[in-house]
Amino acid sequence: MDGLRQLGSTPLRVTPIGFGCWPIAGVSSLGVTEEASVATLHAALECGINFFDTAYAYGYDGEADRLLVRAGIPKREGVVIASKVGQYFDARRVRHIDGRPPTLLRHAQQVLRRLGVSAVDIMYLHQPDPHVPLAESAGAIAEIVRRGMARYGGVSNVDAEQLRQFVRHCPQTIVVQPPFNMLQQRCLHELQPVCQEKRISVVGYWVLMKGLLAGKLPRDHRFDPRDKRLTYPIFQGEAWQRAQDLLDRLREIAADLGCTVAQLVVAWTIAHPGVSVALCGAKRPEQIRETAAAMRLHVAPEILQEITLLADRFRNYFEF
């Protein structure tokens, strides 16, 4: 497969767009069905995507992992699977962060059982636990790798100093997963010096900012009151209007290129020199087909620069 990117200094080679399994977990996305989710996973494969990102807490009871199995993805040759440990939902569906080593090891074992594999390619710490020294959590990820439950380690949702500390205690770390999109770039910029020094690849999530940057929500869109996006400031008030100002210009550029706004945004993201993989979630086949097409979209350097300058005019307002 052409266009694959190396993760760290390892033999792992993945597509620049990865499939993020959070939407199919059915926790925060509305209208998720098992049949549509399996069809979406099959569509991702058909589009050439070979990198699938899941987690112990993607679902109240392992729903994302079970859908991956139903779609036959863990058994597919050439597929790279990453998972995360250290978060879970209790019986009341309340989310908890738990970075204690016994918990991380137990989660890893359960992930492997769910997926029906002896090891995943990457096991992340999902998020630092403020009540557990990061060194202990990192050591547990290193132990997971040493036991052969994962080929490599990773960490998500850390700052630059936390990443340095994590790597000291888990030298098998090859990837870091921060939020990254046009409107949220600060975290990546802070991590880049450490990533370059340690040869750590960046796998960005929230690339389309929970659907906002797909450009399909008009200014007068009325959200379902149950939609959890309403808990984010960017989906309300003046921030929402400013985001729509940005999208108006992106719509014009996309129309000139004969692509969708989502494809333009994803193409800009994977062209960013600090990003190895952009994770794109989807709950319907047509969604992942649309974003996966960005892997084949050519955007001239001067257009990419124009988009970068445009985003810079807006993003300081939205960083959170």
Ligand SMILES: NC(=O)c1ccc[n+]([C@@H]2O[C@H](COP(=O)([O-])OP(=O)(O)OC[C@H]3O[C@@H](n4cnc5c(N)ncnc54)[C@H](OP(=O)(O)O)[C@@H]3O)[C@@H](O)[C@H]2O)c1
Contents of the next structure:
Amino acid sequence: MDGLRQLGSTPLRVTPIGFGCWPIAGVSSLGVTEEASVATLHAALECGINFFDTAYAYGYDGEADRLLVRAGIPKREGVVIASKVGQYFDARRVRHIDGRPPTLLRHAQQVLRRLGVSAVDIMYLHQPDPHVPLAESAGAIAEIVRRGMARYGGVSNVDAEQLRQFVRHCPQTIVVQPPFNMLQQRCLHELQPVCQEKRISVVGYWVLMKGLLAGKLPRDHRFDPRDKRLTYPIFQGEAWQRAQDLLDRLREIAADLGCTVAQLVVAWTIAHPGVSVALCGAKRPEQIRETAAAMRLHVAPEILQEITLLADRFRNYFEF
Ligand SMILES: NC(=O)c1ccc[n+]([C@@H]2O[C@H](COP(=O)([O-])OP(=O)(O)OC[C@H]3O[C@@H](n4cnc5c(N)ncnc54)[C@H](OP(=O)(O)O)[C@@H]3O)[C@@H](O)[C@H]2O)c1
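Having seen the form predicted alone, could you give me the form predicted in complex with the named molecule?
Zooming out: every chain and molecule, the one shown earlier first.
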């Protein structure tokens, strides 16, 4: 496929949309089934997506990895798989952060065993562990690469200073994964100077803000009380109303262009300077088909600029 993007200064080339495996893990998304998840992964491949983002903790017991295997993805030619270590769920399904090197190495081995591969392309530290010096966790990711269990390293959920420190101890780092969407751009802006200096690519997550920016949840949407999105401030009260104001304008622009809001949002994201990949989660085939079509959508620079200005008007309200 044309338009592949280089990660760091490596030979790895990926689609500007990466498939995010969190929803199919079934931990926080409602109504997830194994059949629909496998069909969604197949749909992602059919759309040309070649980059899959999973983690040791995507599922209480590796559910996302097992679905990747069921869909035949780990052994498929040309596919790039990134995983993460540093978080896990215990037997009571409570999530823990654990950045201790022995845990990171053990969980990396389990990821490879689950996926049935000898190495993944990228292994990230999922997030810094406040109880473990970052240098030690970074050293463990470097060791995972040295042992041939991953081709490259990465880190997620860090600030600029932490990224600098991480790279010092894990020079094989080629990617950083911050949250990035129209409403949350601060992390990217902070990280960008380090990324440019160190040739590190940005892989943004929450591009659709957990479905909000797909634009299909109406202003008066009544969330299922079990829907964990309700715990995020952006899905509540005044913030929800302001997000809907932005979406109203995006709905008009999308209608003029003959595309959907999700496609417009993703097209804007992958056109954003400094973003190499937009991670998009999905749990049904039609969702990823819709989103993936953004890779072929041309939006004129003046419209992208209008959206940037529009998002800037709302942004400070949502950054957290
Ligand atoms: N490094 C980290 O700490 C971190 C944290 C979060 C995420 N991530 C990564 O980033 C990926 C993306 O984040 P995410 O999956 O949480 O959120 P997301 O991509 O912002 O949103 C995904 C959700 O949006 C809805 N959706 C997707 N496509 C749609 C469409 N075309 N139309 C309508 N709704 C649509 C679906 O939810 P409903 O159908 O339920 O509405 C889907 O589960 C994750 O899967 C994961 O790989 C990493």
